[in-house]
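Consider the single chain below, provided in structure tokens and representing the form predicted alone.
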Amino acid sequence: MIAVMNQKGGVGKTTTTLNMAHALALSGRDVTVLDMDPQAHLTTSFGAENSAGADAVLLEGATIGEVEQRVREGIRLVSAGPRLGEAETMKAGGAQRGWLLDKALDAAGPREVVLVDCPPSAGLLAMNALLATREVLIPVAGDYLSLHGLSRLVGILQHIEQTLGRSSRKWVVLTRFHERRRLAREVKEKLLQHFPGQVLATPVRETVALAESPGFGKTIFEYQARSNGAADYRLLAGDLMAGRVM
């Protein structure tokens, strides 16, 4: 179970969840994706209806099986749902509010691959995602502001791990990458320096098609299967499953 997380917007978090899910499904994996962002961008990107989903699980105790949609061959989606924003501020339940998603996924039984698209915040929804997963995939764009956001996120993750007395495996994926730009190469070197053995082997190159495809409710494999973006996410999915790093 993998939480796809970064508090900074514009780093390709939802794009990565969308296309990694489809790449894994195309390779024969059975994938469950959860949209834990009230903006429901992942749901929209799949061209799916934002019906009751994660909101019903957290607010009403619905099961994963009751709300998931089959959106592609090999992919089941739990949409955000129209009321997910309410879950961020719910008061009832005390500390157990953070474990609602974990309990729901546990009750759903074994899943081969679970990807959770997290909101760009450190609130209750993100906490539910972190407590329910054992790995964190962090997309980082090739600029210094992304590095700054990563530093803050890692601090939050370390605090949570110390509190719980457990650690999560962290993966970093370099997104929106321009090999010819010196800044992008410098960011890459910084990541390798500070996160040795954690930066996945394939950087995702900046591709217009990756930005365009969600507007059509398509993944990159449906929109432009021969693009750089499709090639990169296909390789990246293999990197994640095999633990291949730079």
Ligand SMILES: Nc1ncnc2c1ncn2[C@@H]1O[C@H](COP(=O)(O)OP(=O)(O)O)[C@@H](O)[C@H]1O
The other form holds:
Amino acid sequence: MIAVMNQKGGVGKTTTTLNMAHALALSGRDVTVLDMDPQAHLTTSFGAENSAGADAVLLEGATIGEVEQRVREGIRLVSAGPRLGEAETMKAGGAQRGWLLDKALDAAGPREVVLVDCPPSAGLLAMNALLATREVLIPVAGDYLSLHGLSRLVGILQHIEQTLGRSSRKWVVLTRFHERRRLAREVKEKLLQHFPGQVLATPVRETVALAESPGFGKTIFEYQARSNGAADYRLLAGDLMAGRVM
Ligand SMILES: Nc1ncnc2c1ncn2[C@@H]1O[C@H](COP(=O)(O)OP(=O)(O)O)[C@@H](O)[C@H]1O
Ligand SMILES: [Mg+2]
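Could I have the structure of this protein in the form predicted in complex with the ligand, to go alongside the form predicted alone above?
And the full complex, kicking off with our chain again.
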């Protein structure tokens, strides 16, 4: 179970969840994806309807089984749902509020691969994702701006881990990568210094088709299977499963 997390927006969380999920499903894995962003971009990127989903699980105690939709062969999606924004600010529930997703996933029984797409914030929704998973995948876009905030994310994760007395395996993925730009290479060097042994081997190149495909409700493998984006996400999915790092 993996939370795709970074409190910064626009770094490639949703693109990575979408295409990683499909790459894994195409290689025969059974994948469950959860859209924990009230903007529901993951849901619409799959071309699915944003009907009751994670919102019903968190606010009404619905089960995963009741709300999940089969969106592709081998992929079950829990949509964000129209009320997910309310869950970010819910007051009721006390300390248990952070564990609602964990409980729901436990009750859903064993799943081979679970990917949770987080919102660009570090509130209750991201907390639920973090507490429900044992691994965190952190997309970082290949520009300096995206390195800002990374130390904050690491701080947030450390704080939570100390409180819980357990740690999550962390993976970093370089997204929107321009091989020939010095800036991108510098970001890569910085990441390797700060996250040794944790940066997945394949950077995802900046690819126009990756930005276009969600508008058609398609993954990159349906939209342009021969693009760089498809090749990169296919390799990246293998990296994650095998723990292959730079
Ligand atoms: N490798 C890439 N090449 C081109 N565009 C990308 C790439 N990765 C993401 N994008 C685009 O960048 C924007 C932000 O990506 P997104 O996955 O939505 O980020 P997040 O979920 O972190 O906010 C989207 O318009 C997306 O289509
Ligand atoms: Mg997103």
